[in-house]
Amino acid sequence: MQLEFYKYQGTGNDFVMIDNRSNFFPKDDVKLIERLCDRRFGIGADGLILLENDKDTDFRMVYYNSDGNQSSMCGNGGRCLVAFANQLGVIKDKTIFIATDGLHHASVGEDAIVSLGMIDVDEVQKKDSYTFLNTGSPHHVQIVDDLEHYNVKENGSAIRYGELYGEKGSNVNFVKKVDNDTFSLRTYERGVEDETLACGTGATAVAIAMNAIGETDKTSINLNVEGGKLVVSFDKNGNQFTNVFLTGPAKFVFKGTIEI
């Protein structure tokens, strides 16, 4: 069977996208949507997400790690789809859709710029050396010296694989400050079992993460990451963080077919 697909990234973050409304893509085939992330023998990509029909809202996103396996929410992966959803004109700029953590808002803007609002988060667990919260997806951070030079795989599967976070695991996010507002970060993505070059869900939880352990005081953040720049905007009411929004680039790469 030949599969149409396309292929999109946001910050570097990438994604292979295909239309699912006739629900004919076989989701439970793990083996297969491996070998469509693979970056030798298949497409490419960080993770698969599908855009399927829900009842109450725009679409659905179903979201698959590149290992196959279904996962939580992603960030970037969210913003693309909406952008997705624009392009088959599912959408025009703005759209309610619900994804495994719930309903999001987003909007599509000029230069392929998505906003993609973000669940609330309301407990974020301060440590000694480390953060830890979640964004829809588990996400540790932890600042760091020479991030520039940092070995993220290494040091970043140590602590997804340790005892820490038992078998579930978790994503691990190293930061540097850069100034009051904008801050840098590497992240190594669980299911990906690697260094990505940008994380949404991430971007999230450093910007929520280092408001609340006082690392700045700002309610806007720059976030660099190695696929480009993010914003995160949020609302803080003592240790609550509401109307989250995570913007950047979503971008058309481009569209193919793909014997399965």
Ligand SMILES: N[C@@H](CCC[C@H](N)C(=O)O)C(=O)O
Given for the second form:
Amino acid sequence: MQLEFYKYQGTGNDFVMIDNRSNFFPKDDVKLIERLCDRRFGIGADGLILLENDKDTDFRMVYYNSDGNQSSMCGNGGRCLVAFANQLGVIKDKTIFIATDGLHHASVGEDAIVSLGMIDVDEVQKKDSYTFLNTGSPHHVQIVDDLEHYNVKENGSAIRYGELYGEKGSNVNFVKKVDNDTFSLRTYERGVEDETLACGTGATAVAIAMNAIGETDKTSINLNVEGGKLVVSFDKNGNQFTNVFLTGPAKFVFKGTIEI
Ligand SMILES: N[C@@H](CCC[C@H](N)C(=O)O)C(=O)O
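Here we have the form predicted on its own; I need the corresponding form predicted in complex with this ligand.
Once more the chain from above appears, this time first in line as the rest of the complex follows.
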């Protein structure tokens, strides 16, 4: 069977997109999804996303990591799916859709910039050497010296599989402060089991964590990721972070068919 796919990327976090409104895709075929995401034996991507019909919203997002398993929310994937829905004509420039962590508002602007509403955050665990929070996916956030030369894969994997997070694990973000409203980060992604060029829920977690621990008093924060630039904005009320938006480019790369 020939499978039609679209490839998108958001600051270098790349995804295979499939229009599954007719419900044809074998959703439990972990091996197939892993092969489609494989950079040598398949199309190549950090994850695969299905766009499906939903009776109450514009569409449903179903997200898989490149290991073939369904996972929690993907911020860059969500932004790319909004651009994909726009390309398919499912939405115009504003949308509400449903994902695993609930409803998301989003808008498509000029130059493929997509702004995505993220879940509210009301718990930030502040520890001596790191912060942990859930922005739709779990994120460990840690400031490090010499981020440019830091071994993200080795240190990220040790934390992800270490005793802190048990079997479920966590995504791991290493951070450097650039100035009061800009931070650089590099992310080790659970389910990809490697550093990716960007992580949207990770950038969101870093922005909120840096505000929560007093590294910045800003509520609109620039994030330099390996694949480009993102902006995260939010409202803060005590320990509550609401109206959280993740903004950045979400670009169509190519489409094609692959034999499955
Ligand atoms: N790339 C993502 C995060 C995807 C989910 C993550 N790998 C997990 O399983 O927790 C993003 O942009 O947020």
